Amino acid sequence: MTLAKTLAITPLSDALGAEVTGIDLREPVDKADAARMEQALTERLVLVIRDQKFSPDQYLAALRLFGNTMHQHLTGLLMKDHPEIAVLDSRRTKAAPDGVYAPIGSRDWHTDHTNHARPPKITALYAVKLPKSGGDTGFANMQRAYDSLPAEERDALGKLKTVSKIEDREYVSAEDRKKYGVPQTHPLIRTHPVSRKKAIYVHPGKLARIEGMEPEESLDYVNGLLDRVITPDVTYRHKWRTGDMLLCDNRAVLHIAHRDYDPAEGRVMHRVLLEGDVPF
């Protein structure tokens, strides 16, 4: 006889993160599980599910319990027969405009799809293949990063607004681009929809502009805040395994993709995004 197994929760550090174990995601989940996964995710910000076997259809099954996929405009990079996934993989490297050599998602702390006017609430990317050595990625709760600030400081960037752009990439197709390519406002400092608490939300990739100030300037005071707030006490970084689902709050946390492995290697992760709401 087969023991069933149990689910179990496990901080992964003091900042934010948790490990999910004994569950299988393509197998039904019933509703007290699901529940404690997604209170787990609300007060942890990033879950990561281990040991999962996935094919394309049950990986985009197991997201529908957290909420509904969303449209991606890397274009160049979604999965043929699942266009919902998008297939981040670091031998595809190209340079982007400046000459910069950097796999998706490694140039800087950031928070997915800003330029959209309901960015996503979750991203989940998914660990297929991995380098022999590194291939982290950080996450920084970006709820302890403002509460970190002075109050009068909190008080003068709850009245700025973002405004993004999407990208200049070959990845980006040109119907993508005309969609998805009008400036969206949206709140430096973003509410929590469930938990009500208050985060720094921005992608510097992205930043058009903050209201009131000039591009340069703009981008100069977001990168100074970051480099200030984004400090090891409200960060983690995530050690990959082979069948890793992690799911990660992008409405409270920026994340980067370190360069620390070769990237002809081969890391590949299954990206999809799940349906936010309009930041306030």
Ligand code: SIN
The other form holds:
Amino acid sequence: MTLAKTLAITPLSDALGAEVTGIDLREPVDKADAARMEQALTERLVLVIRDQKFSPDQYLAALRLFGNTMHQHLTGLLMKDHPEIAVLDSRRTKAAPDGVYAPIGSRDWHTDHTNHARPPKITALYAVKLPKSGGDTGFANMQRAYDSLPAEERDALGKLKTVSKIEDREYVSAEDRKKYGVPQTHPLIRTHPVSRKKAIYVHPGKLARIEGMEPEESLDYVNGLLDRVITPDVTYRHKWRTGDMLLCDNRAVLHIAHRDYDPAEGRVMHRVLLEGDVPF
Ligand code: SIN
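I've shown you the form predicted on its own. Could you give me the structure of the form predicted together with ligand SIN?
Once more the chain from above appears, this time first in line as the rest of the complex follows.
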């Protein structure tokens, strides 16, 4: 006799994150379990669903529980038969035009694809291959970070708008560079459409400027702000296990891939983005 699995959701840190066990997302998910995961994602902002064993089709089917997939402009990294999936393989890291050798997502704390008019609500990562040690990803609860600021500063930040550009990377096709290279303006402080909580929302690497400031001044301002607010109180560092499927709510979380391993060893994540709304 096989015993039915029971869904369990457990916090991963004080700041954010929850671990989900007792579910195989290749199987149909009942409504109550889907609702519990949805609620946990709104409250904990990062969900790690353990021990999954997906083919690409099964991975995409599982993600449809949480939303619709969207095109990623990592054109050169998209899986041939499943272009919704970007294969982030550290062994393919090349030096960027500025000479820096940095696996994707490892340069700064960021949210994804802010150069889109409707940036993704969720980034999903599925851990396929991990280095012997390291390869961690950091997550920062930017609602908590916002709440930690004095009221006058929150008011001042609430008036600012960021203008995002596309980054100059070899894996972005000329077509995507043109299509997604149109500057996009978003609020620096974003309201979560479900919880209505406010969060600091920015991708420093894609920041062209803050409206009313020069580009260099804008970047200094944003970096100074993030340096101050991203403290251990608001962060969680995820140590991956093969088979983890992680969902990150981009509307309220910044993340960073740590450079704590040798990229030549091979760290492979399958990344999918889920459609979001126009930030407000
Ligand atoms: C990303 O920034 O989307 C990638 C994060 C990771 O590989 O840990």
